[in-house]
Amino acid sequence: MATTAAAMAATSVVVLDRGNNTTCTINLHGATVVSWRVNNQEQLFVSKLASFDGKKAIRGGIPFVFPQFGPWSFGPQHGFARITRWHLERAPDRLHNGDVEAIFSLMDNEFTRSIWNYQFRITYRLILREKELHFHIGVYNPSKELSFSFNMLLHTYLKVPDVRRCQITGLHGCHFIDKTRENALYQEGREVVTVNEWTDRIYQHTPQEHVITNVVSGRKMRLHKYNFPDTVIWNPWIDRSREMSDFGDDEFPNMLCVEAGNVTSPVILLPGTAFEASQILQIIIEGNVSRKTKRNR
């Protein structure tokens, strides 16, 4: 039994290594991206109290939210994808241009059907580039009869030196649901959004691109998304941090969640059809104004 457990642990992490100390690490529990290092600098926040017991969702990195966002009457909050072991469909492979890709997949099984009785298949393709991390997602409904609806979101935890100094672009004029104020609907009037208190907002119909300032080493991060119409901004601040057993009381200044997803209007997937969405995280090097991310969507 112990041997089996050790073997499971040894195969629970997949590493994409591009060279030059640029790596991406994925835990098969939830297909959670738990590290993205560029020139040996970590870009993602993972709590020092995060659980890696293979049961609870990992607190930090980029958990995969599906088929529910938020509390769920049928099962666990944010759905089952982030707490289910995924399959490594294609091991890390170096492409002709030096980039490294890997493909993960999740299909319905006895556990998922006990909660949510639908057939589905998800493919999750990650590509590690020199200064970028690409996420390509496909959701397929193999049923011949049943449609299903779902939420999906990439719960990205960015590592930041001080969240109070970060600014987020691309939200001006967007309506948002403020979960800290009983889900009241507001319109964002600020040109750039800052976080100086408990923040939990679902911005609707957001543009395809956001830039977050003052991330690691004071740089900027570009988030480019396709088929993800909502953007969630979250930081638990002081009081909510104390309520989470897997999050340090003093960690909130060093993280900012900017999450691309389908939240307010679930995707309806007809029998035999597929849905695709993608995200690109790009570190902006000053002087590099390349827009090539749009061509690699």
Contents of the next structure:
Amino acid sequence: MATTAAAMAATSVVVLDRGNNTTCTINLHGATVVSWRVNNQEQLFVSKLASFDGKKAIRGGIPFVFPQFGPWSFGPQHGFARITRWHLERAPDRLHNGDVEAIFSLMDNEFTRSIWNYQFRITYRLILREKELHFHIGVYNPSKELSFSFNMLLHTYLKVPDVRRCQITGLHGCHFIDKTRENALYQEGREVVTVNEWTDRIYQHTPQEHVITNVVSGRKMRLHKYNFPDTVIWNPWIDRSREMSDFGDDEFPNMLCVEAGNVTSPVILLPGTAFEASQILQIIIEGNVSRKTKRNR
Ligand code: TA6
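Since the one above is the form predicted alone, can you give the form predicted in complex with ligand TA6 too?
Okay, now the whole complex, with that chain kicking things off.
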């Protein structure tokens, strides 16, 4: 990791390199994770038409949605965090156990206050492990008087060989807002959710864990979340793909968004208080024990 913090800050890209062709690349534009390679296999989808102009949100990877999810009367869809340049708080550093960690931060500035007039500070700690990527987020309200409320979500674009073969667990019985059917509320009756059409659903009060099957090289991906009560499932399918200039018409079969967040009930942060949330993406190698069992050992 020869690149100095200053050199890294000057560029827009930060790389966590754990060796063994296992890396995680973050673009300071939105602190968007734009690549997660495990043994040289890319786990995240980024559109071949994605824009890297430092203005538009990056179409793919893991955009950071804050302080608004969805359309916003005061500002850009999905908030300003994904279109703002973040600060590299701590350059990639190898931990004693071989994992690599870096910390990014975003504070209110003239641009953010012109849209959303609150002081805030977000820290975003990423840890690259052998087969896992950990996301630890802290939101702090430094104000002495003003509370603020916000949505927050990790808009994860998983790369998949064929989305029609993917199954998502942990949604059975959950209520969801279906944005493809006038935002009507339904209840999920399927044991595992599959995607064979335009899908845009906000599942509410979902369990802490989802397993997605048939991701890269037919493996399973476990998404473990903490303090993110909702899960959004999205695939634009054919027609919506054509409406997006930064998304190829033929790319929808190769991506699946599984997004952990606070969407249906915004978080209210009182003055001087902080909020924490986290997500772990883990590649399941058949035969490796689940997080729960590992902990109980
Ligand atoms: O998270 C799903 C969603 O809200 C969809 O409704 C769709 O709009 C998608 O996000 C992409 O939004 P974007 O603003 O990145 O085009």
